[in-house]
Each structure stands twice: as C-alpha cells, then as structure tokens.
Amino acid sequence: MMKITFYDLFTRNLAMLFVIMLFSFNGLAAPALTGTSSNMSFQVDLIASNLQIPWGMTFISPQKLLITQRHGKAVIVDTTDSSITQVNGLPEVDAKGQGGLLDVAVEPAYKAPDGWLYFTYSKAVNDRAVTVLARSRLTENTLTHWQELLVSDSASSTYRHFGSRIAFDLQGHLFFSIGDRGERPNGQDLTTHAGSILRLNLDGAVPPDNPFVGHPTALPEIWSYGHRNPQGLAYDTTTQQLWTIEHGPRGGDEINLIEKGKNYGWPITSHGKEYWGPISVGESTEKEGIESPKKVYIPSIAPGSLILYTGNAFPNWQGDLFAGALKLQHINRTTPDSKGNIIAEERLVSELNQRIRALIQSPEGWIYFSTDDGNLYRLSPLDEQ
C-alpha cells in the first residue's frame, strides 16, 4: 500500500488551488449546474460576478454584453474571457429604493458606433422621481449623443414600481413599461404615464395611430393601462403580439397579452391580497371591459424580466416565454398556444437559490441571465462549450 505523507497532501491541494486560481484569473467560465428540459440537456456556467445588481443587458456585439447596474453604473462584459470594462458617459440617476439605472436595449439592426442604445432609469424632478426613456450612442466604452426622449409624467414621492422594460416591434416603434409608482389609482388614470405601457417612435415622437391620440383627458403615449408594475416585456415579431409579466400584490403576479388601448384592471381587478392581511385587493378578479391575464401566479414568483425564445440551440423551447423570478428564485418557462393561452409551465435552475433579474437570448440561441447577487450566468446545450 502506498503511504501518503503530509507533504503529498499539501502539494496536491496546492496544485488544485493553483488550477482554481488559474481559472479565476483568466476569467474562464465556471460550471454551476446541469439539467434537462423538454428532452434537452443544458448546462449553466458562471460568466462574471461582482456586478452589483445587474438590472438590464443587451448585446452590443456577438460576444459583448452591456449591462446596467441599478446603482447607476454600467459595464461591458466580454463573454469569451469574462473581462469587465466600465462604461463612461452615463447621466445622473436617482438610485433609491426600486429606482436607478434600469433597462437597456439596442435598436433593431444595431451597429456601433452609429446605432442607438435605449435606456430607462429614474430621475429626480422637483424632489420626486420619474421614469425616463433616453437613447445614446456607444464609441468603445463611452456613451455619447445622449438624448432624453421622454421624461414621463409619473412623479411620485415613493421609490417603488418604476417598471421598466423596453421592447421593439420591428415596425419603427418601441414599447416601454412604467409601474403605478406605488400609488394604486394611477393604474386607471390616463392623465399620468404611471401604471401604463407606452408606445413611441424610435425618435421619441408619438405615433399617430396610438389609441389615445387626440383624447382630451389621456396622454397620447399610452398604449395600454391598468398595470401595477410590469417588469417584463417581450414582442413576438412572428405573431405581432406584445407580452408582459408584472408584479401583483401578495399573490397575483400576471402574464398579460397586450392589446391596443385595453384596460388590464389594476387596481379594480386583482388576484392578490393586501400585505397587511388576508383581504383581497380590488373589486373582483374579473370584470366586463377589463382584460383578464393569461396566467396568474399564486403565490407570487416576483417576476423581473421576460423574453420570447426564438433560438435554434433549444428547438423545443421555440415560442416559449422565459421570466426571471426574484422571490421564488428560478427561471420560469411558460408555453403559449396559438390563441395566447398559457398551456404549460416549468421552473428551471432553482438550485442556484438566487434572485434572477434579467434574461437575454444570445446570437447562438443561448440564454444569459443575471442575479441580484451580482452574477452573470450562461445557459447553453450541455457540452457545447
């Protein structure tokens, strides 16, 4: 029998430590877990960490992600070597409570340095906070030509429910969401942008076919209303359908299929309960003239994002919706049928035990996702790396 000495153990452990450090210093992806879904195997790799709260992200090249951090900064992560570069040129952000630097998205057919990046963030206006939509250009790691397209009429003394996600319809328009800002009546008030999904041209102008253009008591940017806090927004370019996932009160998160000019009920209808007791919020769960959700989550999963999967890496997921869950800490996969009804649900990567904030599909059809612990992960077919 071979005798193992203290020196042998020491040198083996030292060699293992060296390998771990080598992976760390070279920024190489570290495997986190594996799993299966819809008869497809996947792996999850840790790509980067220490990203504060990475709230939104977008690909600025096939290998580089620009990631916003809620405290008001942004970084570029190279997914090939995990290197991180700070972004310069950001505006002052009112980063308090749920506010801060929020979503980021590149325009369709984006190409640097002339393409536009779109941002949403909270801004202080007369000692109150509002959600702002802006755009900028990126040269290397510096933002230039900053333009505020809409400083929304959504002021509130609370620092809750800013929204705010961005989606494009590939027809010259963008949508972005704003929550009720912690004031429930805003959901039914068309004189404020709060509690609404807005639709604009890419330059910030109001499209003439918006539903409330010319309405004497409604803001023309509003596309739909009656929303509590939609933090996920995805546009299906094949079916020309707009999806949102939004926070309900205690219980009652919703997936909604958005139609022009429709009322989605908050706070008249709701499936949730008051935080201070088992009292239902709203008059009922359904009411004539109000659109009902396609799916309700009881208990709440606390959804933080939404994408529609269209990639080839996981063909059995095509057309499915993926949402990040904050409270219940997983990726929530749902399958809509041809009529928009949700017919299946699955919960992925719950083993990570992390609040999943943002999701994005890569050019390869992989899914990158961020967590409130400051981590960036990649979900890809098993052993494809």
Contents of the next structure:
Number of protein chains: 2
Amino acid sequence: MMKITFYDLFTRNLAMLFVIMLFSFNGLAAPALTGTSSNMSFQVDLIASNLQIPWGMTFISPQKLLITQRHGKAVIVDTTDSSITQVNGLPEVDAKGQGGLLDVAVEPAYKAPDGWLYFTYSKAVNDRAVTVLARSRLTENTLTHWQELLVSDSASSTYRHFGSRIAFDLQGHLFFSIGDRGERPNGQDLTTHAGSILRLNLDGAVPPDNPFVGHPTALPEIWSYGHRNPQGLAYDTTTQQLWTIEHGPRGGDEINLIEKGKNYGWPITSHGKEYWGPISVGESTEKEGIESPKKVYIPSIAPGSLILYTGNAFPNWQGDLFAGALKLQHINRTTPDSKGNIIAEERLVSELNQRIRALIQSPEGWIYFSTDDGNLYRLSPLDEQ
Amino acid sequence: MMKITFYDLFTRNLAMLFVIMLFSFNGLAAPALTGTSSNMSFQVDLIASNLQIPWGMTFISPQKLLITQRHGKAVIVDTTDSSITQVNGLPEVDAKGQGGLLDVAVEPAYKAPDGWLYFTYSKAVNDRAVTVLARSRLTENTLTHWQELLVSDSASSTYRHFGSRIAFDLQGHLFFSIGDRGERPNGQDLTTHAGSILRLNLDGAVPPDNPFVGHPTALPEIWSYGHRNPQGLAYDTTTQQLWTIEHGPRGGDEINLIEKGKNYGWPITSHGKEYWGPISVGESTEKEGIESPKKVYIPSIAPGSLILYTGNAFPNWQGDLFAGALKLQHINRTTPDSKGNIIAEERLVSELNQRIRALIQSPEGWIYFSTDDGNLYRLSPLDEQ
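So that was the form predicted on its own. Now I'd like the form predicted in complex with another copy of the chain, please.
Now the complete complex, all chains and molecules, led by this one.
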C-alpha cells in the first residue's frame, strides 16, 4: 500500500485549492454529479432552474434551446450564460391533467426565420381535449405564422395520455404519437387517432404510402396502432428505424420498434397489471398478429422521452437509446443490436433524485435534460469543458 | 385518514405478540426478507448456514438437497429440519482458484440407489487443471460406482474459467459448459473443449447428431463454441431451448440462446472492456457468422448460475430465467418472449447483500439459493407455509 506523508497531504490540498480557484475564476460551480457508463466518464452540470415542467426542447441555434413548459409558456435558454428569455406568440392551450404545451422540434436543417418549429399541445374542443400538431416560425423570441396541421380525432374528457412526441425521418415525413386518452378501446380503434403513431408530410398532408390510405374506415394518418401512451419517439436515420417508449399500466412500460401498419397490442396484450390489484391487463402478453415489445420494464419506470444518441462526445454510446424516467428518476440507457433487439440496459444519474422529462442531444454530442423540478442539466464528458 | 386510538394500538400489539408466540412455538424465525415481483409476493427464509462456498445443488428427494462445496466436500441438507449430513465417497478434486468440486445434478426421474448423480469438478493432470464430468450413485450418504465420463481437453495452469454447469434435455442428453480456462484463443479453438458447451449421452458417449462429429479436427463433444465462462446453463423442456449465462470481461456478461454448432463470439466479439483500461475486448460487438447475445449486462453482475422457472408457486414467473449474481449480489430475473428475446429484467433480494451462487427449484415451485457466505435460503410465497 502507498504510504501517505504529511507532505503528500499538503501538496494534494494545494492542488485542490488550485482547482477550486480555477472554478471560481471561470464562474463555474462543481458538477452536480459525475459518473461512468460503458467507460465514458461524464459530468452533469446545472444550466438553468425555475422552469415549470419543462416538457419539450429543441435547439434553435447551436447554443440556444427553446423549451416548452406544460402550463403553456415557452422560454429560450442560452446555454452559454444560462440566461432565460420568454417566448411570445404561443397559442392558447388546455393545460389540465397531463395536457398542456407539450413537445417542440425544429424541422431538419432548420434555419430562422423561415424554418418551421413543430409543436404538440392539448386544445379544448367542446369541453373535451384533443392533441394538436401545429407549426410556426420564430423571429427573435416571437412565434408567428401558426398553422394547425392536425387537430387530431382524439377527444376525451380524461386529460390523460396525450402522447405526444415528434420525430422526423430525412425523407420529408414526421411522426407524432398520441396516447389512448385514457380510454382503452382507442388503442385498437382505427377510426380515432388516439393510441396511434401518425405519419404526415411536413406540411401536414397525408403521405400516399401510409398504410391505411384508401381503407374504408381507418384514418389515413395512422402509421401504427395499439399504443397506450408513447411519450418517447426517436428516429434512427442510420438504420431508418422508428422507436417508441411507452407508459404501460403498472409494470408494463415498453420499448417498441415501429413498423408500418403494425398493431402493438394495447389493450389486448400487455405485461402490466391493473393499478388497483393483481389482475393482468389484457388477454395475454403475446398474441398472433401483434408485435411484441423489444423491452418491457417491470416495475414501470414511467418514461417521458426518448432520443437515439449519435454524437461523437461519447463514442461508446452511439446507436443507443436514452429515455428520461419520471417515476424511477433516472436516465435509462438501452442498447439495440443490429437486429433491433434491446440487449442491454443501464440507469444513469439516479443520484439526482428528480423526475427526468425531456432529453436532447446538442451539436457537441452532449445530452441536455430537464426535470419536473424545473431544472435543465447538461451531461458532457468529464473535465473536457 | 384513519384515526388510531390507544385501543387500536393495544389490540395490534396483542396481535403482534400472538404472531411472535406462534413463530416461537413452531421454532420459526421471521423471514430474512420479503418482496414482490410481477405481483408475486414472496418471503426468504434462512434454512442452513456455515457451508463452504456452496457451488451446486440438486434434490435427491423432495425434501433433501445434496450441496457441493467448492473446497471438495458435499453435504445433504434436510430442508424440513435444517439438519446437515456429510457426504462420503467423493473423489479428490483440485480445489484452487476458481476450481474445486463444482456442479451436481440428478438425472431426470432420478431414484436412489440406482439413479445417477452427475458432477463436475476440476482435477489435476500434470500440474495443470482440467474440468471433469463424472457420475456416481448415492446410498444413504455415500457416493459409489464413480464413472469419469469425460476428462475434458481443457488443461490450463490458470485455475480460472472452469465453467461448469450441467443441464439435461428429456431426450437422453446432457449439456455441460467449460469456460475458456483463462486462455482466450480457446474460445475459437475447436481442438480443445475449453470455451464450449458440450453435449453427451447420459453414459458419456458422443451423440451421433452432434454438429462436429466426423469433422477432421474439431472435438465431437462440442455443441457450441465461442464462450468465455458460462457458469449458468438451463434447458427449457417446453420450448426445447438451451440457455446460458456467461461471465464476460468487465461490462460484458451475456445471456445466450444456444443453437447447435453455432459460434458465440468470444474473444472476437464482446460488449466488454479489458479490466485494466478503456480498451474494448475483441474486434467488435457483432460480426457476420457470430450469434449475438440475447442480453448483455453493463456493468457486469457476475452470474454464477441459471435456472428456468416452471413452478406453480409463482405462476407469473413461469418461463422466466433466474440467475444468481455474485458481484452485484442479487437474483436476476429475466423474461424471454416467444421468439427467445429477453425483454424484461428485474433484480430481487439485493437487500441480503450477499454473493448469490447456486439456484434450484424445489418440487413445490419454491426457489432455494446459496450464497458465498455459506448460507442456504428458501424463497417461497409469502405467508403460505
């Protein structure tokens, strides 16, 4: 064993003092936490706080995040100086229960002022709420040129299970998720948008190759169905695979690999239980004609988001999925193999003890994430800033 | 909220006193712990202690477990009264490093005194150790009629990675695992048994339909290869699938679904890192012609065993895999779907803080497990005993 002398302790403390002075000089606090995952060491720093349920995030420039807050307002956070600017020009949203101003995503190759920002939110229609997809343009901190692309057929008075995340492929389409609105039959009902992943052209038109185009009763926007409440949606532009992560009932959260026109089973198949007792939900865990999940979480983690990591900052994480976990309060990292089977899982930043909501990858390959406590954090390589 | 009166407290304490008296009367202590998994509530009770690295277990009668201890001795534990009897007639084993007296398993439909018990152990041959498969008969507490069925070609002076678990199909074969003996090239070398799953008839003969029978250089006992150190082996008689769980390098433990003649990649493919630094082991995580694992553990849990649960005591666990975790000190429950993809994982009994080694399902559908602290525990439905 190494012997530690008084001289060692003295020089170590001097070194530590120097580090503290350095941080003070740069105006930086110590990281909120540090960790290692697949040999990638990272640190987590607090960037902003006092936000109100920060639900969605998108980079409008390399250093500015537009963040939606569920109560209906949005802000722009400058990640270099942590300054927060209110965004003007937002539509009225029906912010009750799980509803409100939800996701935001810039179109691929977005440039202000003519580029489009896509939003999802809940809107009151005849005393019930529906999920809306809209787009808008941003000049300075004001949103203009609003277009409602789809006021979805998903009305319910439950104020639960709105979805709703947005993802783009690079072929001119967007995907957009809607939960079952708390009414289980919606999962299998193709005459409503609820319980489905939808696919639209960027202007809101229905792509002619959607699976139910021309079907006598099914809605043509539907890409896949049988979903309970997919609050995470990620498109892998390398493999051209679409992934969802979904809130199941108790003990039945799922990751699904989405294929055109397929049925994901809710509420016929599920690995979950009723909240009120020991009863399994649905008929079984698997059934002919229904796609099986690629991963089931028992107990449930309550996933609020999903991204597919492609950055260079953490090479060992490329191609992995990251989800924010609300109930089990961590970032959930999973690894798909080349066949799309999820073969590994790891839980990060549990030490924060916060409900983790939105995630986004920055141009540097860092991961920014928000928590229901109103905080925005940055996860970046240890000691490289 | 319910009001609690002094009277309530009094009657509750009386009830508790009664419960304590009841336990005392039956000579039972309170459970070591209780828990719930997929809505199945269980309790864990300490059955025996002071064992020496209890490595393998098999039921020789509905209430008696024969337990191997790595240092070379075996005992019979009566699960009804916790009495421990020494077993006589064991062969000399080379108990160094990870070697010693390893697995034990009775043949299907075992009956004393003519039924066979199969053992694996390490044996010294010219100052190096090899893994041996042998069988024997038990009369009272004495083993007789020893037959060495395979003194494997796996000699190494490392005393690491012996395997070695035994599993039976119901078609007259047994499977038996041998690790790479700490010498990586063995994984891909078909002229040694190391790094392979072997398949034999119950009398030790090579089944003529083994994949490498007639191959000019490969050993005919090999069923699959490219394994690092499979210390768990479970055969699902319903689906006729063979599962292994294997120690990977740092961050690369694997569950594999074993198919005849296939290559499982070690040391060409791995998700793990070298122990000494950030370097990935092997060429890549996946490669053409190599089977991908069904699950990877990052970080490693160090799995020491595997069973496939088929009991009626915990209906929601049927078809699930259970592994004892040494390093991460828990029972690891995983759920395969009908295609053999592992879609869920849960960690049980972490609260014990003990390295969990062997697992076995009892006739009642309970799970007995051993720990490196020398304890034998029983996991059974809560309050049903």
